[in-house]
Each structure stands twice: as structure tokens, then as C-alpha cells.
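We begin with a single chain expressed as C-alpha cells, specifically the form predicted on its own.
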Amino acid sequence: MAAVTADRSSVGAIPQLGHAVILLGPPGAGKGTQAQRIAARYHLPHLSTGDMFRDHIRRETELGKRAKPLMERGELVPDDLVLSMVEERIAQPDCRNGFVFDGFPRTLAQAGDLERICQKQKFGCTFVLHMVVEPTLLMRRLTGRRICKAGGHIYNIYDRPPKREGICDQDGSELIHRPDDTEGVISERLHAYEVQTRPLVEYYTVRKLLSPVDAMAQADDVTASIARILDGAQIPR
């Protein structure tokens, strides 16, 4: 890829560019991690599916009604909503010069429609950065993380602990263990992955948006390699 000519001395940089950088691999890649480093190192808003239902469903709006017994069970929640969602999500002014998607698009009809939506909205191509990740780790990952209440900080309980047990570092507020990553539900995602999401890969592929990340290093070394590809590749429009 062609090297950046933009001063690199401001982090801004990606941001002006206007582009959505989406986060692909299955449960358990460290998607939500990598996803708010990224969003903090360039200034960009943090939109995880998961999260904007999880509000929903706490706020108890008619689309959190309807989507809080399809996640209770692992299960996708359909286009309909989840691109309701998502256009309403990145319309809003803080995402007008771009943002980093965690877990979606999920499906080949999903990346299509956010291609549209994005159109719509004046957001040059998309940029993925593929976590590739041995699944032998992924039932430990993901068994193992808890998240902040408050702030939505991630811990592992096996490899990235608290200093304190169920207690967030950053903000001292409690951390809980979803529903959604207990060990029946997480297979149930697995199998949803491999079904519906991976044939992304090779979509992107062709499209030569896709770059490989290794995501069994550790956390800072994934952000590290991250960096280099965002900050030296030239992001199509």
C-alpha cells in the first residue's frame, strides 16, 4: 500500500479521511479491545453493536424489546433492526468524520447494506482489519472477560485481571459477567460465525479493503501492529 503523505504528527489524520473502520473476527479476537484503542488513538467514536442494543434494552425501547430475548439466547438479531440501528447511529454528528465498527457487519447482505448506508451519508470505502485468532483460545477469552459496568473496560479473568477482583481499575465501578458469554451461548456465537460471518473475509478480500491482524499476541503488541497498518496504508476512498 502507498505510504501516507498526511503530517503524522497530527492524529487526526485517519479521522479526515471520513471512513469507517470495521473490526473483523469471530467472538473472542479481541475486537472490543483493539476497538477502543483505535477509537481513542484517532479520535473516533466506538460503535459496537452490542452495546447500542444492550442500551436499548436497558432504556426499554420497542427495538430493545424485541431484541433482548433473540441475545439472551446467542441468537442474531435480525438485519431489520440492527441496520435501523446503525444508519440512525452513524447519521448523528459525532461520527461525521468517520468511526470504528466492532461486530458488524456480521453478514455478505449486512456489508452490502452498510455500504449503502454509508453512501448515503458521504463515507468513502470501508477499511477491515481481519483478527485472526485459533479458536482453541477463544472459549478461554471469552468465558474469561468481564466488563465495566460504567465504562465498558474489559478485563480477562485468566489473562488481564483486575488489580482488584470485580472491580474495574479505571473507574472502581463493579465488573459483571454478560449472559451472552457463558460457555452455551458462546458456541452458539461460534457456530453463527462461522456460518454467516466468515465468507466477509474473503468478500473484502476481493475488495482489497481486508488487512490481517495477528490477534493471539498480546493486547498491546495487537494495538502496536494495528497502528503501523492505519498509519501507513493509504485508505481507499
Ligand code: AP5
Contents of the next structure:
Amino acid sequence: MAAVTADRSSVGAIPQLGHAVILLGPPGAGKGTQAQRIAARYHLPHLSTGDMFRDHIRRETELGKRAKPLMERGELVPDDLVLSMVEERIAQPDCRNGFVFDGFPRTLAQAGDLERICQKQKFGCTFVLHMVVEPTLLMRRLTGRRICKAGGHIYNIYDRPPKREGICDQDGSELIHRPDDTEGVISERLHAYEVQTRPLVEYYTVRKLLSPVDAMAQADDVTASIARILDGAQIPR
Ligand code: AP5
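Now the other one: the form predicted in complex with the named molecule, given that the block above is the form predicted on its own.
After this comes the whole thing, all chains and molecules, with the earlier chain placed first.
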């Protein structure tokens, strides 16, 4: 499928304002993989709500203690907890020119809140890249995923293995298997996506902010498709 650029005539008029780039798609669509690359290309911070929660869990904060059992079951964390964390994060100076969201928003309520925050903080444009993937590919991608402990670099034991088993090619650190990447929990996460997150496709389509991207292509080709869309919208590099 070719990437399609969404219609947004105001883009050229407000280049000085920040851009909210959202990667929307099911677990395993490649949001994290692409967010790392897109964030680097456009010098924007990569904001993964999943990573933020995993950090809270590691640090055993109150938020982490509330999120942990839900994440272990593959359920979403309640909107109010997500929102206060996100609002605090995007108020930080490194987000002034925009940010790349990976895993947020995930419910209609979160999307409405993001719209409100963006208006309040005067973020000019929102770009929603809808990562379209055949559901049958997702289980293999997720059960095979391994993540570098130090730098978050993403591998797949079937399709993108590291040169040395269990070791990150880029920084030599240990690769881990995420505890929610087991078949039972993955099924729950996919179900949560269908019920709670998929309605965002319609939400952003109506607002003419959605650009579909073929996320079944090779990762480099997916990056190129996304870059075409964002370059076309004159996001500065
Ligand atoms: P989160 O961490 O956001 O996980 P997710 O959405 O389930 O997405 P994943 O990280 O599993 O997949 P991805 O799309 O990033 O794929 P990746 O690039 O790694 O959320 C975890 C939990 O936190 C949630 O279940 C929830 O409990 C909570 N949470 C987080 N945000 C929340 C929110 N906003 N509201 C409420 N709760 C929230 O790639 C996957 C694999 O595929 C890798 O092995 C990769 O190498 C491979 N791959 C990637 N691209 C390609 C390609 N093009 N071709 C072949 N293989 C590829």
C-alpha cells in the first residue's frame, strides 16, 4: 500500500510551531522501531508511554505499582494516569518543537485530551501515521522481539537477529524479552487495541489528520514512506 499524505492546508503557514507526530497501530506494528528513527531524523523527542510506565515500574513508584498488574495482563492503564504523565512530559523544554508519540493516544478520551493540550501549548499540527499491518504477522513479531536493556534498540530473533545471540549490536548490552510478549498477554493486548484504540482511526480520519502507512514493508521502506509524508508537510530536519 502506498503512503497517502493527509490534507492539511495550514502546514506551510505555521512552520515555527511544534509538531505532534503520532504513530498509531496495534502492538507489533513497528511503532517503536519507526519512532526511534523518525525522532532522530527530525530531532524530536521520542515519547513512548509504554517505556515511561516500564521506567516507573523499575523505579517502583506509586504510578508504576498501579500500572504493573494491568500491563502484565495486557490491559490499558486508566486514562487519568496516562494523561498526567504525558502532560508533565510534554511541558518539558525538549518538547517545544514537537515530539513523536509511540503508544499514545490509545483511547478516544486520550485523543480528546491531547487535542486540548496541543491547543493550550500552541502546537501547530498533528500528524497521525496509521501503521497498517495484517494481524496474522503480529504474534510472530512480538514473540520474536528482543530489546536492548541499555539503549532500547529493537531486534527480532526470526527476522532481525543480533549478530551475537542475546547481545545488542549497537552497545553490547543484554537483550531482554518483554514480560508482556507472551502469547496469552499478546492476545489481550491485541483485543484491547481493537476495542479501545481502533476507533481513533475514524476519529483522526474525520479530522483529516490520518496518513496510512504500509507497515508490512521492510522497516527501511516504512521509514522512507513516513519520511515522505513528513518531508512533504515541511517538518524541518
Ligand atoms: P507499549 O509499550 O506501547 O506496547 P504496544 O503498543 O503493545 O506496542 P509494542 O511496543 O509491543 O509494539 P511496536 O508497535 O512498538 O512494535 P516494535 O517496533 O517494537 O505498551 C505496553 C503497555 O503499556 C500496554 O499494554 C498498556 O498496558 C500500557 N500503555 C502504554 N501506553 C498506554 C496508553 N497510552 N494508555 C493506556 N495504557 C498504555 O516492533 C515489534 C517487533 O516487530 C520487533 O521485533 C521489530 O524488530 C519487528 N518489526 C518492526 N517493524 C518491522 C517491519 N517493518 N518488518 C518486520 N518486522 C518488524
